[in-house]
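Coming up is one lone chain in structure tokens, specifically the form predicted alone.
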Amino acid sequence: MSEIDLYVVNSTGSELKICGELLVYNRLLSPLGDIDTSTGRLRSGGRVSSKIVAAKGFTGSTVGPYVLYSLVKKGLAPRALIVEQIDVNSVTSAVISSVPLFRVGELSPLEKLYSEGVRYVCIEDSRLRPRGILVAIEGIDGAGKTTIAKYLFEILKKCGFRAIYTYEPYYNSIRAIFESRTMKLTPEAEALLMVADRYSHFNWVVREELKAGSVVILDRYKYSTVAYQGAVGLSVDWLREVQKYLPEPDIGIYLDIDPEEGLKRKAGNSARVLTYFEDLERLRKARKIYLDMVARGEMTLVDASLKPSEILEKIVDLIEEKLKLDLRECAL
């Protein structure tokens, strides 16, 4: 994992931690000439609002402090500024607007991160670190998880983010046990097979991508085991306990669909795999558990009966709202 040393110039607190989308502007920034104060966007493209903005420095314009202060009053200001060159205008701008300001020895390491698609970072203890994002897409069979997850992956790549799509169960050996039906599995055995697959997948695949600063789009996560194995009588509390070492996603999205409609969709898909769980009564119970998790605030519900384009639009809105990522203009 790359770490970049920063020097605190102006801080809003002694224990400072700032996370957000990175925007690198490899020139001197003219607040009045480069920023549209009515929208908080660079005139050359991309918004500065809610981002960690890195630039060579500020131009000599004395109106810079007032421009940044105006952005603060409108809720359009950056979360932090990082500059290679310090001058009185950059310091005054940061102080007047109470925007944290840092100096970096060279802008080039930040440019390299940005060019590699690392767009979400955290500043803590005077260091900037890549910070991956985990997006979990959940739903019963036929909800369209895989289609939507892959579309979202393509959107993120189009927007310049380093991203991967992955799925669970991940290992072919585990999937084969369910598909071949050569073992008569108890609910406990089902759950433990899924959880073993998940811990290994997270440790060797997901965690490494998060460390590298990727946005990981995960097609099923720990909520699936709570729903599907809870649907056959296992304690939901126990299913949570055996997965307690797995982190929460940054955002969990539940695609909701009527089980009958989901099975109709699956039946019409000649490429469908892992049919082991395609039982109507089980899906009804799993859906109820999913809806309980939504009610607890663990996931956000999106209506999966909508058109894929409408579903994607809602998901992009959710990600923009919760994570403050700039996706809409390049995505849809």
The other form holds:
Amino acid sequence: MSEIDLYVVNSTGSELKICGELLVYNRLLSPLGDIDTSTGRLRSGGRVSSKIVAAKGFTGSTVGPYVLYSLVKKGLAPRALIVEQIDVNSVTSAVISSVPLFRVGELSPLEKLYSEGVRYVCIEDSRLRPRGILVAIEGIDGAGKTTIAKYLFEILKKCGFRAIYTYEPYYNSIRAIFESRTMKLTPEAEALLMVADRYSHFNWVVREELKAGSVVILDRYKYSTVAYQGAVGLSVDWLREVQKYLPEPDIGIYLDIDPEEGLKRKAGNSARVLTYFEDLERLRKARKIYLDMVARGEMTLVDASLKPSEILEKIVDLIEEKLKLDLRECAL
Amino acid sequence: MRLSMYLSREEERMLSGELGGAVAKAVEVLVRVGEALGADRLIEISHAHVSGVSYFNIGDFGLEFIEDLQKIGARFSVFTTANPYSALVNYGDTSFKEEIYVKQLKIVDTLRKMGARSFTCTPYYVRKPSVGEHLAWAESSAVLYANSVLGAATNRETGPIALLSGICGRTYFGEAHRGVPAEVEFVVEVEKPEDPSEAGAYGLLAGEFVGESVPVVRGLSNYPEYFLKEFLAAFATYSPTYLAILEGVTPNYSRVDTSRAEKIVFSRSEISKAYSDIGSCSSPLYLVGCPHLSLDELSYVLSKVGSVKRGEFWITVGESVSRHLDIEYVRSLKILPGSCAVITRLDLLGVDCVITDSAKALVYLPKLAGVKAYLVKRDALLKMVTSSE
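For comparison with the form predicted alone, provide the form predicted together with the partner chain.
Full assembly next; the chain just shown is listed first.
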């Protein structure tokens, strides 16, 4: 995992922990010539607003410092600046605008991260590290989770992000236990098998990708167990308790659909059918638990009866809004 | 705020807000900038000179910065001058949009309210600093003049820093405040400039050659000050440094060790390249006064120009200089006090090309004013203006 040491040049207090999308400009930045102050966009493409902007250094005239000041006033400022070379322009810009400024020994490791598709990073204790993004797509059977998750994956790849798509249950051995029926399972045993799969999957697959800076798109996550096993009568509190060491996703999306409609969609799709779960009454109960979780703010509801393109648009907006990622323009 | 810079008791009080929010903000910014650039303390200054006054340059955001300071009670606490504003005049019958006038006048008005004394790029004609005096000047040509000709000491400040220095009377103790360096890397010799435009042409060559390094310059010791002014203004357009040690001029120049320096000689044949054929400039605007003319220069120019026969002739001077004159307004001869044509979007006024005696203007007119520019000698320019051919 790559960590990059930084040196604080202008501290504003807010730099204790800063997370945001990385933008690497591998030249000297001339604020007046290179940034459109009305939009916060670089004339060469891309936005500086809300980003952690890394550049070789600053150049240009007396006017340079006023550009950053103006961006701050308009709410279009970057979260932080990183330069390889300190000069009076970059320092004055950062100081009069109260934007954190860091120096980095060399820009090239940042360029490398960026070229590998790492976009979301955090600066903490004067160290920059990739910070992956965990996106969980949830919903009852037939809501369209897999379709939407795979589309989202394609969008992220197109936009240059390092991303993976993965699903749960993940391990074939766990699936085999469910499907073979050689072991008689109680609802508790089912729940614990699902959770066991999830802990292992998270630890060996998801966590590594997040460390490397990927966007991990999970097709089902811990909410599925709460909803599905809760629907057969297990205590929702217990289902939460056994999963408490699994982190919250950055973006949790619940695709909401009427269970009958979901089953109808599912009938036309024979792949990956865990017939055991597909009982209308149980799906109704699961939906109710999902809606409770939405009401508690754990996930955001997206209407799954919309067209896939509309659903994706909502998800992209949600990611933009929550993480300030520059996604909409390249995605849609 | 975590600060490592040494502050005097007075500066601590300023920072704590005892002298008002604007002073506190100014000291805070100076400390932060100074620390980032490696300065260990602040230094008291006697004269600040603010750059970034043209609306075309600083736009709405610069205006807002100045107004924000004024709103929290900012006043200049030391003698403060400011750079010229854009030339708010007609060219022929063409004028700017009203918005430009309004915004430009707002900038000037706000700075005057804060206590700016005069608008010019030659603040040393308004108040001449003495040897060793500490200043916070932001106009590059004036910085070089103050350090190299007058032996004063100023960082090459950015616009906002000079503004804040004027408010709190301090700047950070940068290299320029330590006196002339003990040793230089380059000695640049120039061969007998015959007029100020030639001195400027040498300045471009020297500035480009030395880059960030402070040089010793030979060959300018017996010239009038306006030759030095043109040389240094042009020098500063290409070099980001704060000083050019002029042999025979700069106080303490003889203490500098040049024994290991690389020597380069620029000859007359090399400056001739700066003077290109003006044949394609059939309807020119004639311009002198970059940097602003001294009173002596202005008197000389006016004595040579009876009536303008061709095009328009603009002369830019500081406000303090123009006060000495009883100027008769002539349609085609415009004396523009406190103004700068180079930072004015002349293209918007329909100007196609400019003929000037300033090497600095030659570089900046295409970039900032959006027009072609041609260099001629001063006397040749004055002859062109008055001849009907």
